[in-house]
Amino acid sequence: MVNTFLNETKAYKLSEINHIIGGILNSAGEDILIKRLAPPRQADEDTLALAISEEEIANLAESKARAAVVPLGVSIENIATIEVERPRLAMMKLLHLFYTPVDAPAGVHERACVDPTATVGENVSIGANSFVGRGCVIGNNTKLLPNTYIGKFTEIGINCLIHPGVNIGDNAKIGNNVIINHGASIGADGFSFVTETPGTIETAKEQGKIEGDFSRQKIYKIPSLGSVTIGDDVEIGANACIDSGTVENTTIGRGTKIDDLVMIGHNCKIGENCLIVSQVGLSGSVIIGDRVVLAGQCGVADHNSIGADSIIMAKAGVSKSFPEKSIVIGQPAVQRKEFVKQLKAIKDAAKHSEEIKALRKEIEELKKGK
């Protein structure tokens, strides 16, 4: 069985592949022709086996592959190997080499709707049932796949790929080489509201308790005058949501990668080269520094900031700001050192509790002996 998601019409000599990924070719297999990539057990004679873990290296013994990519220092009998220092980096280069681009021929589909005031660059593809609003600018070589919506006065840079079902609101600014995956929402109205008198949330923050009659309270919507700005080389996952800013734009820095099902609230400022993993939620006006990692299902409360090069671990509930190079964990979230200290205190407390019980028993026995 081979990977049908890769283009089987492409073929490269093993020596050509080695030159691209910068490895060490250890056997006389320079002329082996490679047409596909696959794990060892699914590989045939025309396949380059990807053996980048201990399990997959062991599976090479059962593989039909004549060639494999392996970590540095691994040698396999009867198989030509390319040793690489960073296997996942090599795999990335290989997948780009064999990747089949989406089917998006240049031109505007007859069932697409492009406002006559929009500016469309060269070699642009606009798929069926897509809508491009008035005053939009679509850069050269950008692809809008079927069923995409681009609101008025939005600018999209060059070489972008907008997948089906993406909705981009009015006045958004999208940089170059941006990928937005299926069903993402960019520039929806922010979740921003106000009451005439202090409500339960404000009362709780100020007084630490909730007292009073709130039965007649009415909630008023605050509309978003801002939009969203996305830097170059950003990727946004399927069904992610990035809301518009209230007055100024919500911003996503250059090179940041956002996973599926992420929620980024209004007025957030996300730095460059961040990694934001699935189901992360950022409340309004959160500031995230450069190169921050937000692990799965963590949440950051409104108006807090996370310093550059920090890691927020999975499911952390962040209710305060943290400086740069922090490692944060827990609910409520604390620095990892503090979290470990808390765990030790709990463990020690359990131990001390047993010791106290034993001492009480001894005291009772001493009392009985009087």
Second form
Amino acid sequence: MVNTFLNETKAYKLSEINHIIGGILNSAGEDILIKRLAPPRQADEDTLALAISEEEIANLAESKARAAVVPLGVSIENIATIEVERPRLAMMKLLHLFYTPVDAPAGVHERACVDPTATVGENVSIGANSFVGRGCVIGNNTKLLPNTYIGKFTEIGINCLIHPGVNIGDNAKIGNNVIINHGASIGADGFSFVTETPGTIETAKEQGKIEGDFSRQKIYKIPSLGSVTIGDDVEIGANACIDSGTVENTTIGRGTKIDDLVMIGHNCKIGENCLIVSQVGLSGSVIIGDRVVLAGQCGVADHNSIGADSIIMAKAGVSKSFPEKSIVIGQPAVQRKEFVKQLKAIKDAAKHSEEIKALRKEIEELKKGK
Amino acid sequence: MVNTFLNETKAYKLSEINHIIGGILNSAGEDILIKRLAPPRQADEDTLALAISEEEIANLAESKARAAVVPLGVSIENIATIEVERPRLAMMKLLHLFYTPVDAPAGVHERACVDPTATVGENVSIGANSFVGRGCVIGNNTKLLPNTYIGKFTEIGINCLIHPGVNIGDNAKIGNNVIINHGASIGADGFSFVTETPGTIETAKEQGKIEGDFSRQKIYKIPSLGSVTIGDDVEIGANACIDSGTVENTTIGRGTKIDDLVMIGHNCKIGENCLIVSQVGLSGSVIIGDRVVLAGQCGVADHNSIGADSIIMAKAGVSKSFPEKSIVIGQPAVQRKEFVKQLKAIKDAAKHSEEIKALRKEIEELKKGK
Amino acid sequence: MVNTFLNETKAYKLSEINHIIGGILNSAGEDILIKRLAPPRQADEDTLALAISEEEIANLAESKARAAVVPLGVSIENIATIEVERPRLAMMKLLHLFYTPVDAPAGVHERACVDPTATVGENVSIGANSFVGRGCVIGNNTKLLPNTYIGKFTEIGINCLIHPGVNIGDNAKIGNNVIINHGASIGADGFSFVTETPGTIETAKEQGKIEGDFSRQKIYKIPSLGSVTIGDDVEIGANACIDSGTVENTTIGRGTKIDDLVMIGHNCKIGENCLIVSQVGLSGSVIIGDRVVLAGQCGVADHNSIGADSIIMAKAGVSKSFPEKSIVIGQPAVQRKEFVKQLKAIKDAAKHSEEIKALRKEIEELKKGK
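Moving on from the form predicted alone, please list the structure of the form predicted together with a further copy of the same chain.
Zooming out: every chain and molecule, the one shown earlier first.
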């Protein structure tokens, strides 16, 4: 089902749209009035059909749309087309055109609690049941939706969008144009503990096995004096967690995008323009270079670093550092070339038993032949 | 510890209980009054002991219970038993009998914020500090517990139970009898971005390696015009996330059950009566057939599909599509038969070094013998 | 960036600090006034530099600090040092010294909803927009930060800290000194269902394949009559989920620490002083002994048990039980010794093809030689 009602009030001529997305409008359709976007099958005559994939292009044959966006070089009978070189980029621009933002009226809702010592900028929206602590600074045009919590002395830049249920701890520094989705946690305590004498992990690391009596050990919490620093243009997914640093702040570089349910441990330093996909987990003190892609459900063990422009593939379990432009996969994770060799070795091993058996037989025959 | 106080006010004769669960009551115990349920060891004389496993049946010997539910064919001295053919099914019925629902008084709490344009059905409960946006529709008998957020134009059916801290974005369509647990996120932004020129992932896919200078690339957000559609009888776990679709809605089919901390990416289409276990992650545009079981911590990469009645085993990393009734396991995931071969190959390979060495020795001896 | 403003009001002489952390103050610096903590490079002259790692010790050369904490046996020119035997333990004490707790003024906030039947202890803080249900008991000195939800008949001990956005269901029993971080879910419904006749999983377990028509099966919810019991001194991470038990309570033993986004399924029994790292998932009815470490992203399938003092390594997929003091890794998880053998076998298998080829050649030559 396509949500159309939001867009009812928006309408653009096809020629205007072409101007915005910078394509080639190759038909007499420039005056067609476009009120919404949809895949070909869900399109009606006021819809601009999005036909980017082979499948969608084929579906245009049975579409009611009078206009479509298509990749360069595709032409369709009876439909006005805008050809574009990089369809995903065009789609991005189109979607922004028809996007309707969340409701967030300027002002402090009467059911919000804003500490009198907080500094609230112009045109800020603070929603119902939100809480803004002592000494906070909220920049101009920033929107805190309902049920958000901002701890004391936290600073949020301009043009940010903090979705409902987000919890931000004390002393965080959040840049401009940052989006934080439903229920994300910024600045919870780092997971950091110590025992008076070496525990099982220390023992296993030193001795390769676990020996001794650990039953009297008490676990002490190492509190987090640090907080979290988030650069401009960062986006953080729903229910993701970015823990506070121990002494310095955990930091997320400008432009980095973090998906839902990601875990960023205490003291991590994440570079700029990274993509961190859902359910990735970074232990404490991990360093990630610029433009690194961490694919879904991968994990990096503590104190390792990943060089710029690397890709860590889905589900990889990284237990050492990798240089820039690495493509890393597997558990334990290795460079992709190495992983391909491992898969081949396993495949080959399945044949070796037969091959060895055959050789043995031949040797037996040779022996007999003597 | 068994929570008994809730059940104090409920009491059923054993014969009534037998009637409800449809078992065989094989003793003179039909008038025993049952006030609560417990495993044999925690049972007292007003308790119906649940003895389904071998261990629990053995524990009946030391139980104070006067009555027990047991599998067909089990008889116990001095205890009135109800024998049942499918014990888990009987247990389900018993638990519903003694279940006490969460408090959710009908009416709009004085500390809830409900937009005046929202349509609220009969016998609805809207808890303290909950927020219901512009144009929402809340069906009869639905309960929104405290601290929930419902974005504009979202529609929720009848008899739903929305637990505390749930955040639902704009334009979602939620069916009847849906349960959404603590802090779940419905309709956060999809994780969808684009760069003006090909980035590292596109380069790696085309060239098998990462070459070039990506340092000037800006990442653009692709906004989500779509929302989320959830069928009747769906259950969604605590802190799970179901992201909005890009143009069309992400959809969850009728009767599907989703566990805690599950991630369902933008544009996914999930079939009916699926079971999606905790911490599963589905990337964007994944298609899941009806009655598929996705076991804990498995993941499916974007644009793949899984046929009906398949089982994806725990921790599987699925990077291609599978037909119906597949049993899939491993990383990269393969059909189970294939996986068993891989494990055997690794086991065999451990022996091959010795075997090859032995053959080499024999060949050396054959050579010398010449 | 180091958050210093919090600590401005605290100042300790170096000799006082040495007394607290029990080190060796080996210089004339005992009167230096310390106002904050930082790594050497971020330190100024009022800072105690933390120089625990090799790298940080080297960085002392360019530090403005007049005083530093160092490992035993390290001496630095021109800097007053406190040598400590177990630096992490000393750091823990130092951080507590300079830690500033979250704001949580005693009393019930005027925007909190506390049921009149709830029992609230002395010096309790209940924050804005929090909800405390019927019959709850909140112990002395416990702090519920804003936007928390406590279901009916739940009991919370003394000195607990419940962070914003936490949701706790009905009938939970929470001990003393418990910390629960942002958005965690305690006591959501267990993920437990049943069909009238055997479904695909039961069929696959029995027959090793999926055969039959499952399209008419309805899935029935098994409700959770149990709740959650949490021992003293437990810490639970942000957005972690601990589900209710079916009949008995899911239990977390005293002193156990649980990281962000961890999933603990219904009926699990977790021992004392365990460390459960981020994104770990435990299925239903798992039993974990005392002092077990579950490293990041590992998972344990239902009804398995792990013996005391064991370490389950990161990403392990545990599908059977292990005795105490096991070190477990891999998918399917095995004892570490076994895993090392598997890795070696794969490495060796990559050489076997060549070796077998060489032997075959030799045999051919032997044959010809005949």
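If you're wondering where the values come from, they're calculated on a predicted model, not measured in any experiment. Positions refer to the first chain, counted from 1. For the two forms, the rigid core is made up of the largest set of C-alpha atoms that agree within 1.5 Å on superposition.
Trainee: Spell out whether the Cα of I327 moves at least 2 Å between these two forms when the two forms are superposed on their rigid core.
Mentor: It does not reach a 2 Å shift.
Trainee: Rigid core aligned, does the Cα position of K361 differ by 2 Å or more between these two forms?
Mentor: Shift at K361: 2 Å or more after core fit.
Trainee: With the core lined up, does the C-alpha of I346 move 2 Å or more between these two forms?
Mentor: Moves: yes, 2 Å or greater.
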